[in-house]
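One chain comes next, on its own, written out as structure tokens in the form predicted alone.
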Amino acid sequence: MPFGKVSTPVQWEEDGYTVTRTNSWSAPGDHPTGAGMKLYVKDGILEKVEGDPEHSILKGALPIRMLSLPEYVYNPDRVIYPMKRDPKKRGDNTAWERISWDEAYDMIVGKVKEYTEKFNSNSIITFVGTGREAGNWGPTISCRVFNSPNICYMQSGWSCYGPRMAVTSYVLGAPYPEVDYAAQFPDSYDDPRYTYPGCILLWGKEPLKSNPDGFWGHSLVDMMKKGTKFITVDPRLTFEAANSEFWLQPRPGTDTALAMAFLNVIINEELYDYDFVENWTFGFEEFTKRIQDMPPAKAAEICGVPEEKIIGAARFFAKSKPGAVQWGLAIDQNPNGVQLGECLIAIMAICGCIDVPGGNVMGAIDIGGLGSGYSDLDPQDKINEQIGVDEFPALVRTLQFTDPDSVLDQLESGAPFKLKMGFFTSANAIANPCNVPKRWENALNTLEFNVATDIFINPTISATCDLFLPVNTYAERDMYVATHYGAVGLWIGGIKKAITVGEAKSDVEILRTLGKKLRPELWQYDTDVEYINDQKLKTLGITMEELWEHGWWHVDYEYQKYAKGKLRADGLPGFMTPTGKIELYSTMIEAWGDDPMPYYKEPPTSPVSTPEYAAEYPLVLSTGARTWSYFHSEGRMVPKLREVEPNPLVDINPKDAKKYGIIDGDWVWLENSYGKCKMKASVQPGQKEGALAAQHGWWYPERDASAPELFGVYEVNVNNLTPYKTVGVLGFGAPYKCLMCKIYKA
């Protein structure tokens, strides 16, 4: 068994402290990177945290988010006991009253039984965010506890990770392929099977700040020190861009044209891997013809990137062996993003990057079904009743979540049936992912009974909820963390409880308790560890106790699985696609009703597609700019983090700033026909001229929590500028990264 190598037990005594070795997950933190930490507790109080130098990946390094853990755990704004509020007083944050857990559970059980009997359990909808392990537990509580197929991630076009996961399933027959950063090996980079990438193509992603979805961003620095080169595609000058051989700044939203031009160069100059293309890809001939539509000169005109730079970067990547591609939200937050994803997988495939040392690793861990619970629906065909399945079948059936814009429609219209109850788990919808956030607030208030599980009262809870259930942080519970939610087979770490704070409970304890009361035949587990061992880890042949003993477990990884019959259910060589090959001509996308090969389409609003609109709103706006301190809407109440990054920022090029009479540090309004928000201008020479980059997820915990103020969320919410149901053909990708706006002093 490839367990971790640690020299201490999971807990030990040191200089008057009880020290616990654990691995992080938000909040506070990141997506599931599983940073190794040591928690120092004295008299039951968490006094300090340190990085774990024995951690195989991070080796003691920690982002500031994790270092702020004590301030987060003991923050005076934290709520550590259940509370209820009269639904008539939604928006009044002074109307909460403390109750017991028994009363809270009785309220939920009573409402679930009432709505199920009167209206069908489909009238209960679970809303999930991406913090904590909500991605895991949302489907479980909805299907296995409430017996409802309606699970909603409230971001139009499912514009975070969903489009990438979908297109990889269609084209590659596997989940998201990650850059090989040796996380699967106990000896990390020293494993003899490992090779450093020759070049990493970073497309629309800033891993050093975000540590995205299980990838430890600092590993880029580790690899750079060993000779790995970078090509960065980003309108902004980032650390990664500054250290790249090529930095390409496309006009936001035009990335698909640029990626097609990359392929045009690689194919026409015959820089691709002949053997891989011949044996493992489908549709190369048709694909080659399609790519002729986008010569580099044409892409240069569309994207605003010099032709010679496109050609040079494409050649450099194709000749770097091994190459790897890392692709981010620029793919997800663009209605043309599915086609961009097709292009990037094609680059990986024809350049021979797939499942080779130092390339893009792939293959999921079987952890009892990521987000499991769907098989517990009764009857099973309830899965066919998810909201939005008729309008966007590709999105709903691929991700097995409702279509978010369709949920908004149904909440507002009450058709075809009224939704009655909402259960929010780690879902600060109004502050973070929602387009048209005020419409969402009004729509959520049509629900009769809303329950939130969280750590703090946030704008969404203050505006819309009736019952608050306090959940604990990763310092207070037993859990596991798998990089990429298990969707890439690399690594699983143990999370060990070190402290208890108030009456807060784990997400698993809450759903176990409700499960025993509502569907006891499915919930025989008396502890979280029993449940995790049986439902998540049993298929791997490991237990939580072993994870704690050894720190973590590495997948016994094998490269080139496609050649050995280890990807397909039938045991034959190839990929899990209808043709058994990587589909450059996607039969799945064609079956869903879209063009089977990539094509370029201008953003819904742009200087080209809507010149009259651009005359009034002349700047291209990208939202979602990452920060060092915050993970989405988390952390604004932590003093240490606010000291580092106290204000919401929008980056602007100096020429644009001068043109609009703005100096660095000015408060400004960003505005378009959908709405406006107020931020501080950050004049950045590295920002592309004509384009802005704004942060997201902001609210002010120090302001009045009650409506209409709601912590100032609408004043600072950049999603006020994002339209409704403006997505790609299959329903994926709203234009969060390619809006238009104007800017002026506040």
Second form
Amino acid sequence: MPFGKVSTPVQWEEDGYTVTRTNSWSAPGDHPTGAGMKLYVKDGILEKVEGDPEHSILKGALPIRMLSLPEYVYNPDRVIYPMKRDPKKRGDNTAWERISWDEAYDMIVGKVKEYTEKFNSNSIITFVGTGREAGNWGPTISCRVFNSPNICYMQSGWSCYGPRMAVTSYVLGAPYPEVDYAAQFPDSYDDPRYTYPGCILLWGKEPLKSNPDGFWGHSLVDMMKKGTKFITVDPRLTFEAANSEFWLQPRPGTDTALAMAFLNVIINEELYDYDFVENWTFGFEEFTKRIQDMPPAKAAEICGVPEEKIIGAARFFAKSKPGAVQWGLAIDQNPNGVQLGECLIAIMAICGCIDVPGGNVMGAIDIGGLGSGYSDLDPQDKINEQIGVDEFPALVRTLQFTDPDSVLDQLESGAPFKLKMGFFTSANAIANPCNVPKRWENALNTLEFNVATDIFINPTISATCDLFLPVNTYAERDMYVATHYGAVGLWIGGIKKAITVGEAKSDVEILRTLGKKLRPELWQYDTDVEYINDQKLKTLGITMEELWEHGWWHVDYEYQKYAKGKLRADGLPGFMTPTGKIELYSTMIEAWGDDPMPYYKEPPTSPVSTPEYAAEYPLVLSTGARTWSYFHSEGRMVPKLREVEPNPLVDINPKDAKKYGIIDGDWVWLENSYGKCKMKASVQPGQKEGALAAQHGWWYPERDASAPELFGVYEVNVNNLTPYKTVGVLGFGAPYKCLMCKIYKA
Amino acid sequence: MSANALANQKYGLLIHYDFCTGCHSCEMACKKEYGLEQDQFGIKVAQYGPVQNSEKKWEFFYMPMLTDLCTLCAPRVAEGKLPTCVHHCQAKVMQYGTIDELAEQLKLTPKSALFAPKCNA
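Requested next: the structure of the form predicted together with the partner chain (the form predicted alone having been shown above).
So here's everything in the complex, that chain up top.
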């Protein structure tokens, strides 16, 4: 068993401190990359944290979100007791009153029973956030506790991770293929099986800041030092872009044309891996014909990238061995993103990147979906009743979540039936992922009973909720953390409780307790650890106790599993797709009703598709620019994080700034036909001319919490500018990264 | 490291700023270790660029600078630990050592800087 190599027990005494070894996840939020940490506790108080030098991936390093943990845990704004509020007083943040956990649980159980008996348990809907641990448990609490299939991630087109996971399941028959950063090996890069990538194609992603899903961002720097080259596709000049052999700066939203042109060069110049294409791909001939639609000269014109750069980069990548593709959120936040995803998997496949050392690895295990609760729906066919399944069957059935815009429709219309209760698990909807956020706020207020679990009162809770349940941080709970939520299993770390704060409880304790009261036959567990061991870790033959003892566990990894019959249920070589091959011609996408092969489509509004709109709103707007300090809408109340990133920024090219009379540091309005928001201009010579990049998730914890101010969320919310139900053919991908707007001084 | 060695040697940090990503971990680690106020830093990251040097090449780099508040983490070093900025640096671009050994190292690593903060005086 490849457990971690550690020299201490999970807890020990040092200089008057009790020290606990743990691995971060959430809350405070981060993606599940599991930074190794030591928590120093004196008299029950977490005084300081330190990176764990024995940690196999970070080796002692820590991002600032983890270093500032005590300021988050003991933040004066934190709420550490359950509270209730009269539903008539929603929006009045002074109307909360403290209650006991017993009263809180009784209120929830009473309402769930009432709605289940009078209506149908489907009238109870669970809202989840993204990235945080709580998102993992959304399906569990919805299906296994409330017996409702209606789980909702409130971002139009499910535009975060979902589209990429869907495309890979269709085309590759597996979860997201991750860049090989040696996370699976106890000796990290020193394992003799490992090879550094020759070239990484970094597409629409900034991993240094985001540490996305299951990838340690700064491993890119480790690789850079060892000679790995980079090609960066990004409208912004990131650190990664500045250090790349090729930096391609497309007009946001046109990347599918660019990726098709890459494939055009690689295929027409016969730079691909013949053996792999011959043995392991399906539909290469038709695909080759299709890709003729997009010669580099045509893509150059569409994307605003020089033709010779496209050709040069495509050649460079195809000739670098091994190559690896790191593909990001820009794929999800584009109605043409499914086609972009198809192209990027095709690039990985035909260039021989799939599941080779230093290429794109495929997880050897998958505990992501285990114990999720779908099979506990009673009756089982409730799963066919998820909201939006008729309009967007591919999205709903693939992700097993409701379609978000369809939930908005149903809340507003009350048809085909009225939703009654909302349960928000770490989901600050109106400040973060929602398109048309004001419409969502009004729609959420049609629900009779809203419960939120969180650390702080945020704008969504202040505006819409009746009951607040305080959850604890990862310093206060026992848990595990697995790369890619366990879906691309490379590494699993133990999270160990070091402190208790107020009456805050873990997400799992809350759902276990409600489960025992509502469906006791499914909830025999007395502790979180019992539950995790039984529902998640048992299949791997490991336990929480072993994770603590050894720090973490590395999946016993094997490359090229497709050649060894280790990917398919029938044990035959190949991939878990209908044809057993990587489908360049996707039979599943065809079956769901879209073109089986990639095609380019302009964004819904763009200088090309809607020239009249562009005359009034001339700049392309990308939202979701990442920061060092914050995880989505979290962290603005932490003083040392706020000092690093004090203001909401929008990046603008100097020529555009001059044109619109803006200087660096000016407060500006961004506005289009849907709405406007106020941010601070950051004039950046590396920003694409004609395009803006705005941060997301902002609200001002220092401002009035009550309506209508709601922490200033509507003044600063860039999603005021995002449209309703403007998605791709299968329902995936709203244009969060390719909107249009104008800019003017505030 | 003995107290005697500390007394007789001058110490510093070698920063290979070619690979500094500007992640602020050094600043934050230092501020937390010493409880520094807003606008007070023992180490602070400066930025150059992005500036376009040629058709193909942009220059864009960061450089952590040591201030007069820097003690080179004498209390930590005495316990056998690394200075907290070095320990927590995500890009692993900082090296602690004697000025003499770091100066040798400097000859081999372009785009590096050797800092001998005032606490050496």
